[in-house]
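Only one chain comes next, encoded as structure tokens, the form predicted alone.
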Amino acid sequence: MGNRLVTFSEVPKLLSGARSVTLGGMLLENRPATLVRALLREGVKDLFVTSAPAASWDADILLATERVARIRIPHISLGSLGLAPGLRRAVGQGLTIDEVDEATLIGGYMAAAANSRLQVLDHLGRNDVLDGNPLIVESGGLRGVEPLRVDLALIHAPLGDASGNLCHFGSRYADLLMARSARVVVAQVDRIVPRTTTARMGISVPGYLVDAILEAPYGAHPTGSAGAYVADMDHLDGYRSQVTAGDVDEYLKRFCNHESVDAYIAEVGEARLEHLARLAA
């Protein structure tokens, strides 16, 4: 397997031109924050954005900056801090929301990963989300969902190697399905390690699915990296306050316009980040 390691300055060309994006991780864990900030700097608009069944800051900042035309995510929030403020702002601004539950969302990834025209879902039942939902397809007496394919998957893992193999501490959530469903997969990891280390620890997403991998220490901040550092709830609370007050541009200026990973770490404060890492120990 070849070297898939890229530098921070090489990331923008990997993201440009994407019109549909899926975001890895789950709620406040393993969100690809560094790559999302790069996507924001690219100025991409009118995106279709999907994720695991629960998204947070990464999806919300795209919504708050009016980069999203359509979403397919069952839940977006800041965890214990409540509903996501960017989503609230976007709802009244022409955002299209696909009504979807966890089963239909994951079923779409499964169909795409298997290159199948339909993922059959047993026991869907009847409810307000599914009844009359155009995402639900019935064919030959079978009921399920069509493939959910995207241009770009952005994934975070604590560790990875230069060949693109990823190691998750614990659950890999829906990241493997997302990687199999996307045309291009860009991963960020807190630390690049030798391939012997990823092989010994257990590879959660194989490198042949990953087109590029970026080393970005504390790259999931302000969310957590499972097993490495916890989510920064104070930062997220400040983000919520700024978006609610209409100060999105000020937040972007301070936290999303850095020209290197080191510059972002300096802005947040290395001592603060090390404290978050100790809390995960």
Contents of the next structure:
Amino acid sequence: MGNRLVTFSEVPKLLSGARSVTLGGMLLENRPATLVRALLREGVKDLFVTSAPAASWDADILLATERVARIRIPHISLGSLGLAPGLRRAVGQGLTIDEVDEATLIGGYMAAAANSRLQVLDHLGRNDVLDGNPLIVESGGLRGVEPLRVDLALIHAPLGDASGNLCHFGSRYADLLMARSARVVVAQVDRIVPRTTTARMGISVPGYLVDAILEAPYGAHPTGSAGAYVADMDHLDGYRSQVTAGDVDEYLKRFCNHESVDAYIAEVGEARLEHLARLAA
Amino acid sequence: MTTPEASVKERIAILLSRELEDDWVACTGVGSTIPLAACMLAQAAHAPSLTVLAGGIFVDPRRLVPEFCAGYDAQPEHIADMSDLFAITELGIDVIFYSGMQIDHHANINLHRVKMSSGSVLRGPGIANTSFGHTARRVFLWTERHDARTLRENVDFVSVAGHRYKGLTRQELGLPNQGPTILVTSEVLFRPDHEGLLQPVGIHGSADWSSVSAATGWELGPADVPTLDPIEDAELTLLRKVVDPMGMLRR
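Having seen the form predicted alone, please provide the structure of the form predicted in complex with its partner chain.
Every chain and every other molecule in the complex is listed next, the one we just looked at coming first.
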């Protein structure tokens, strides 16, 4: 397998031109925060953003900075901290929300991953999410959803190798389905390890689905990385306060404009990150 | 009659745990510490073969953690992924726990859009999985609050249908399961009557009836609702020592 390892400075060209992106992980875990910060620096606009069924800081910072035209994520929050401030702000500014739930979202990835025209959903219920939902289509007497394909999948895993193989210590959530549904897959990992190590630990997303892999220690911060460090709830609380107060530019300036992963780590503080790592044990 | 030192969260967890039966498969939401504690307490107390899908992904966690899906190790026996969750959602389980920004008299819940008194609309977090509302055999509702903003005659948006949606019963809607069978708030335990309307069947909080009635968005009727069996010392001890040694339900 080829070498898919890229440097921090090589990431922007991988992201440029993407109009639709899916974000890996789930809620406050394994979110591709380093790559999202790179996306922000690229100045992308009018994105279609999707994810696993629950997202947090990663989708919210894109919303808070008005980079998103349309979103398809069933749940966005900051976990126990409550409502996501960027989403609240974006709703009043013309954001289009595709209402979906787990079945209608994951069904789309499954159709894309299998290159099918339709993922049949035989057990759709009745509620204001599903009734009259234009994403639910009928074909041959069956109801379901069409494939959800995106330009770009951004995925975080704790470990990976230079060939792009990823290892998740916890759940891989929808990462494998997303990797199969995207034209380009860029992964970030806390640590690059030898291929013999990923093979021994069990590969959760195979390298042939990954176009590029970046080593980014603490790369999911301020969210957590299963098996490595927990989400930084104090940071997220500060983020919430700043966005709510209309200071998102200040937040961006301080936390999203670094020219290296090391510079971001220095900004957050190694001692703080090591504390978050101890809490994951 | 309630053990004075039990917190609201502990009382709700204990009341929900009493409803869970052995050999069931139960699913909790990703941020649902109270239902997860209820399941773990039931496993420790009377339902050792209850299977818990925390967040639908983490099977039988042995540790209550401050945040789910946040990097903490809940020490589950097995970890699934979204393909597994899709399958189990379609196949069905025994019980799903839901809460809501609004819960109405028909047991509909809303986690999407709330009309504010100012006329604006508050966007809620949304809900990851609505399908369990009809593929699970039953639904347990809970909320840490008991106020008229939460408990409404009608919700502003139906995220998961209760016993009447758009004027139709669950049977008329073609929803095959029991739907919500219980609602536990910080003060009262409700169950649906034969028309699917939530009715108070027991009090477990400290508020007097007039306060409870004023804090409910539908007519509760006369103050003849019994006090529930008190929280037993053994239940609280088990909850604190085995399920929640870090005291998360007391914060």
